[in-house]
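One chain is shown next in C-alpha cells, namely the form predicted alone.
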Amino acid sequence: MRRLKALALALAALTAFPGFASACPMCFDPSAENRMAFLVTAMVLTALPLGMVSGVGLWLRRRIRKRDRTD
C-alpha cells in the first residue's frame, strides 16, 4: 500500500509540473545539424537490436535446416 501512495504520488507530480518531465534538451535543438545528429542516432539505436534478433533468427533457422538435410 506504501508503494502505491509513493507511486499516485509520483505520478501527480509529474502531471502537475509536465516541464520536469519533458525530454532531453537536444530535441528542441534549433540546430538543424543537432537535430540530425540526435535523428540518426536514434535510428541506428532503433536498428541495432532489430539486425540483432534478425541475425540469431537467420542463424537458427540455416542451423535447422543444415541439420535436417543431414538427417
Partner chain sequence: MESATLTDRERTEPPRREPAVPNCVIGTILFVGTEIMLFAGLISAHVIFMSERIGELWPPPGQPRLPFEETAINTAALMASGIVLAFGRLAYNQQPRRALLPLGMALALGMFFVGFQGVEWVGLIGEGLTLQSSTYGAFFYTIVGAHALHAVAALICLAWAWSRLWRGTLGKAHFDSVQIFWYFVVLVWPVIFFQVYQ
Given for the second form:
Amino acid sequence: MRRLKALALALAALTAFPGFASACPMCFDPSAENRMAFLVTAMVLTALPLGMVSGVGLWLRRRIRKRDRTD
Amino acid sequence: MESATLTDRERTEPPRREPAVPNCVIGTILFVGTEIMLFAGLISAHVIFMSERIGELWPPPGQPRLPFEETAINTAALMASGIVLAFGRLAYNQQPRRALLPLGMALALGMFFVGFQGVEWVGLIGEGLTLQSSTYGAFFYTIVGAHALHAVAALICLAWAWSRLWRGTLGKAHFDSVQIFWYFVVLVWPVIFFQVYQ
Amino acid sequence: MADASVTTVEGAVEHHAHEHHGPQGILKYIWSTDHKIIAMQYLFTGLFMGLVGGLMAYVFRMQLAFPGISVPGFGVVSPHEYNALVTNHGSIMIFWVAMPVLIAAFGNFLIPLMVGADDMVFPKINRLSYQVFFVSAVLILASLFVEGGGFGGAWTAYPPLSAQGDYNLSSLGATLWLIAVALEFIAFLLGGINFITTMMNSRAPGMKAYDIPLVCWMIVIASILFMLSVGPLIAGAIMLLFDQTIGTGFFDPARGGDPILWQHLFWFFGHPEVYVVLLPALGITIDIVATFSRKKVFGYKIMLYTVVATGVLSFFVWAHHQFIAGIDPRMANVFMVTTLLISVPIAELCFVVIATLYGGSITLNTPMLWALAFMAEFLLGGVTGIFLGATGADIYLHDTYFVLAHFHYTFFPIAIIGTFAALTYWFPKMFGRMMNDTLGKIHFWGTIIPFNFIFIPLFVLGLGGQHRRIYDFQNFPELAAMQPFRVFATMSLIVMLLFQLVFFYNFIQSLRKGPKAERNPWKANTLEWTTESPPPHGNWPPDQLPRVYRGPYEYAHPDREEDYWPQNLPA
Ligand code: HEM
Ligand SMILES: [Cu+2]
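In place of the form predicted alone, the structure of the form predicted in complex with its partner chain is requested.
Entire complex below, previous chain first.
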C-alpha cells in the first residue's frame, strides 16, 4: 500500500514537467515572460471576481445583521 | 425611476421592511463590479501585450513617449477629488447642504482631470500617436478612452447630484450611488496609470 | 404601464386600485414595464430565434449528409454560407435562445411572482433591457443578409480569421455580428441588475433566504456569474471591433497582435457562461421534480451551497478550451485538475434530484418527463466532459465532433429540454389555460428519441477523427467512409424538427381552446400559484400581497391532511 502511494505520488509529480502541445503554428514558442504574463493575468482575472463577491457578500451580511438588530 | 411601483408599494399590506441596502445602491454596486471586470480585461490584455515587447525598442520608433510626469500631476488631481468627495459625505451626514462645496470641488477637480487629459490627447495626436499608428497607440487610446468615457459619465452623475443637493432633494441612497461610481473612476485610474504610462 | 386586462386572457379579472396612465392599444404590449409582459416578449423572441436556429441546423446538416445537393427550401449551400450558418446557429442558440428564454423570460416571469413582489424594482431598466435585446436580435438576423454574407468564423470568433474583412471576406457581417453580441450582453447586464436587486429587496414579508424557491436562487446566481465574467469579453469585443473597423492590430499577428489573447478573454467568459445557462435549467428541473414527486427537495441547503461552489469553480476551468493552443502546459495541468473537480458538485446535484425522487409519489406528466429527461441527458454531457477535461485525451479529441456532441448533450438539455419543461409547467400560470398532456407527451418522445439519434453518431464520428467546421468530408477518404452516420444524424434531425410542429399546434390550440386553468393546477407550494392564472397587473390585489410562513417545498407533511402546504398559509 505504501509503495502504491509512493508510486502514485511519483506519477503525480511527473505532471510538473509536462511537454508542449501546440495546434497552431502562430502560437508556438512563447517567451518565458509571455507565459508568465498569461499565468498572472489568469490568476488575477479569477481572483478578482471571487474577491469582489465575497467582499460585497460579507458587507451585505453585516448590513442585514445590523438592520435586524435595530428592528 | 420607480415612482409608479413605489406608489403601488405604499399601498401594499402588510408593510415591507426597509431594505438593508437601498435598491439603487445595489444596482450601482453590481454595475461597478461589471465595469471593474471590464477594466481588468483591458489591463490584462495590456500586460500580455507588454510581455511580448520585452527586448524591443520602447516606445516604438517614431512614436512619442507618454507624458508620465504631467499625468502624475493630473492623477493627483483625480485622487484629491476622491478625497474631497469623502469629506463631502461626512459633511452631508451632519447637514446636507454643507456638502455643496466639497461636492462642487470634487466635480471641478474631476472636470480638470478630463480636460487635462483631452489637452494631452491633442498633443499626442499631434506627435503622431493615433489608434492606427501602432498597437502601442491603439492600447493607449482604447484603455484611457474607456476610462475617460466612464469619467465623463460619472461627472454627469456628480453634476446631477449637485443640482439635486442644491434643490435639497438629494437622498442618502442617491448620494451613495454616485459616490460609489465616482470612487470606481478614481480608483481604477492609478492602475491604468502605472500599467500604461510606465 | 399595462392595464390589468392586458395580462389576463379574456378579462378574468376586473379590479385594481391602480390608475393607469400608460400607452394604450398595441403599445401596451410593446411599451409595457410589467415584468410579465417583458417576460412574454423575451419568450416569444427567444422561441422565434430558436426556430431560426433550428432551420439553420437543418440546412447545414443536409449539406453534410448529401454534399452539394440543393437543399429543399434553401438551395445549394456554398462553403461560405455553410460557415455562416454554422456560426450563427451556435451564436443564436446560446445568446438568443438559451439566455433570453431561460434567464430573461423565466427570470422576469418567476422572480417577482415567486418572491411575492408586484414588479421588478427597476421596471424601466427592465423595459430597456428587452429593447436593447430586440435590437441585437434584429442585427444578428440582418448580418446574414448584408453584402459578403454572414460572419463565418465560428461562435468563438477566433482571430486572425475574425480580425479582418480581408481574411473572412464578410467584413460587414462580422462587424454586425460582433455589435449584436455586445448589445446582447448589455441587455443581460441590465436584466441581471434587476433580478439580483429584486430578489434581495422585494421579498414578501416573512420570506427568509432559505424560503426562496431554488429556481430564483439559480437565476440570480447565474446572473451574478454572468455579470462577473462578461467584462473581459466586452473588453475583447471592443478591441476586436477596432481591429475590424479601424485597422488596429490587437489580435492580428500580421500586425503585431496576439490571437491567443482573444482566446484568453473569450474563454474567461465562455466557461462561466455555460454555467450561466445551466443553473436556471437546473433550478427549473428541481422545482418540477419536487412538485411532481410530492416530496421536499432533498437538501435545499446542500443544493444551494453546491451551486455556489460550482459557481466559484467555474471561474477556474476555462483554460480547458485552450489545452493545445500553446498555453503553458503547467497551467494546463492545473486546469485539468479543476475541470475534473467541477464534475463533483455537478454529480452532487444529480444525486440531490435522485434522492428527491426516491420514495416520492411520482406523477409522470409532460413537465415531469421533461425534467427527468434533463437530468438523464445532461448526465451524458457531463460525463463526456470529463474525457475532454483530461489533457492527454483532449489532444486527440479537441475540435472534433466528440466535442461537438459533448456540448450538445449539455446545451440541448439546457436550452431545449429545460425550456420545454418550464413552458409546460408554468403554461397554466402564464396563459391561464391548460396544455394538452397527450400531445405534450407525443412531442416529448418525438424530441428526445431523435435527439439521441442525432448526437450519438456524432460521438462515433468524433472518435473516428472527424474534425469540426469542415464543409465537405468527401475529400477525406477515411472520413468519407463514415457517411451513413452523417445521413442517419441528419434524418434524425429532420424527424425532430417535424415533431416540433406538434408542439406549436399544441401551444396555439391550448392558448385558444385549452380548459381554463385554476390558480394552482399542480397543487404546488410556491407563491406564484396563489394568484390568479394569469396574474393581474401588480400580481396580487394591492391589499393582498402574500406573507410567507415556510419554505417552498413542504409536500406531504405528516401533520397535514392535504399533501401540500402553500408558503403563504398561516400555520
Ligand atoms: C454546464 C454544462 C456544459 C456546457 C454547456 C458545456 C459546453 C461546452 C462547449 C460549448 C464546448 C465547446 C467549445 C468549443 O470548442 O467551441 C465545451 C468543451 C469542453 N467542455 Fe463542456 N460544457 C459543459 C459541461 C462540462 C463539464 C461538466 C465538463 C468537465 C467535467 C466539461 C468539459 C469540457 C471540456 C474539457 C471542453 C473542451 C474540449 C475541447 O475543446 O477539446 N464541460 N463544453
Ligand atoms: Cu468549458
